[in-house]
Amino acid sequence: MNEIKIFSPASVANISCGFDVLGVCLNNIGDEMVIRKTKKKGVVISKVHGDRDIPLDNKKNVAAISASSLLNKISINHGFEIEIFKGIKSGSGIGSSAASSAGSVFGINKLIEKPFSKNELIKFAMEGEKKASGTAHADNVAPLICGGITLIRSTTEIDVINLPIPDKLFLTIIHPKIKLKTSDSRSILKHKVSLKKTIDQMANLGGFISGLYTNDFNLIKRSLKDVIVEPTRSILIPEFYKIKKSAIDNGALGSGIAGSGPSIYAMVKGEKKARKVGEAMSEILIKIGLEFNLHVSEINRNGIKVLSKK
């Protein structure tokens, strides 16, 4: 196998409670990648379609620094050209970063016959994670590497748990056409939570895990909520908290800033109402005049995959 083609789905990070640990794998959206084989070692970036934000350089692109980064861990007699078709906006919330990351330390895996393990290509991946945001977190790539819901408990030695996904979970996702680096969002966090925010949150992931497990959907709802992050964050967002409640209002089991924003979520159960959810969140940007895209999407329970190979 000399060339693979894939699609790398867009993810949805922190879920209100689970700031860093909890991940999601979107089904609809994502970037394709075509990985070649070259004769020349080392990874070189030919192409980015889509997004001219995103350079071609290997010391500046994650989808090259994660590939990288798995390339210094084998000897190979040859090296790899990568191809991105963006479907994701850099600085939208949903993972673009993740999906060139993770995209490219998956597809070489493929076609250098899957030598490394899925906890392997995770840490390979957050090496691009790191050029994006500063840190190296793995709540996006998890997802796309495992599938599904993820919970990391730890990535000093990566610790991945896929969490069980109750039927006819969906999530809305609406993206406010504005621009938000990642690290940026970061920078203006709080270094000191206090006892009592944390003891809220902690409980609140508690209560979303064991949701999860015994398919408690209003579990979930009580739990769908961040007393740590989403108050700081919320004020880049225009119209962050009409646009919760107008998801809340109308079915969604809860809403929250998808990763560092400016994406919202809402996690609802069943499609038509996610779609209903969707609308109603619409309007809010519909009114001040300011341009968005809508998502609805089931949970991808299997993560990026192959589409051709040759």
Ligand code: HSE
Second form
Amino acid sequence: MNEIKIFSPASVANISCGFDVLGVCLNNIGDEMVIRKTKKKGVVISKVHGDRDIPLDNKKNVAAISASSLLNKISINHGFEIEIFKGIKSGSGIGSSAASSAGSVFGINKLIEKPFSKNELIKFAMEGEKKASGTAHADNVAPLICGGITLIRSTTEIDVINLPIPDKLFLTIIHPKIKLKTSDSRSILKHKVSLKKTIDQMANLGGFISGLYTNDFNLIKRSLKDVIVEPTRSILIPEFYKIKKSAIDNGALGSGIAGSGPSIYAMVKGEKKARKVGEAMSEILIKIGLEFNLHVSEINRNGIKVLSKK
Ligand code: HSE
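Now that you have shown the form predicted on its own, what about the form predicted in complex with the ligand?
Full assembly next; the chain just shown is listed first.
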């Protein structure tokens, strides 16, 4: 095999109660990447279509950074060229850098006949995430490599748990067309958290996970709360609380900031309701004249997908 084309999906990290530890893979929104073997060693980003802000430079491009960390671990006498077709807007909060970071190592691993495990690929992809946000976190890359909903128990020794997905669980995501860099929305976070808030957050994370295991939508609803990060970050997102309220008033189980924002997610039971929630969320941004993209997605159980091979 000399060439592979993959679909690398968008994702929603945090899911309110799981800052830096929960992530969900989306279905119908993502990037395509073509990865080809080259005679020359190393990695080259040949072209990025659909986003002029993404650098080609190997020291700045997250796909190249994660690919290089993989290539440093093996000895092969050829290299790789990566062409990226962006479907996910950078700075939107739904894992644009993760799609590139995870996609490049997933694709290269296929071309070199899979010597690396999923956990090793997560570790390589985290190098790209480190460049994008200043901190190596795995909550966007893990659901892409493992599929579904993932819990990151540890990133020191990578320990990722695939959580069960209750039937008919949908995510509605509204992306107000403003850009937020993850490094910026991380830089405003408080580093000291009260014991009371820590207890509340732990209890909600436990409740959410328990709800997934037991198909208890009511417990999921009660648990989708973020008392630590959302109060600080929400100031960066126009009409955040109005949008969140309209999602919940229209039947969402919960709603919050998608990753580091500005996108806002709502978790909803059933596709019809997920679309209705999307309309309600949209109305708030229409009122203030802010352009947006709207996505309604089932949870993608498989993660990154191979589209073709040559
Ligand atoms: N957990 C990360 C954050 C996800 O919220 O900063 C964004 O990359």
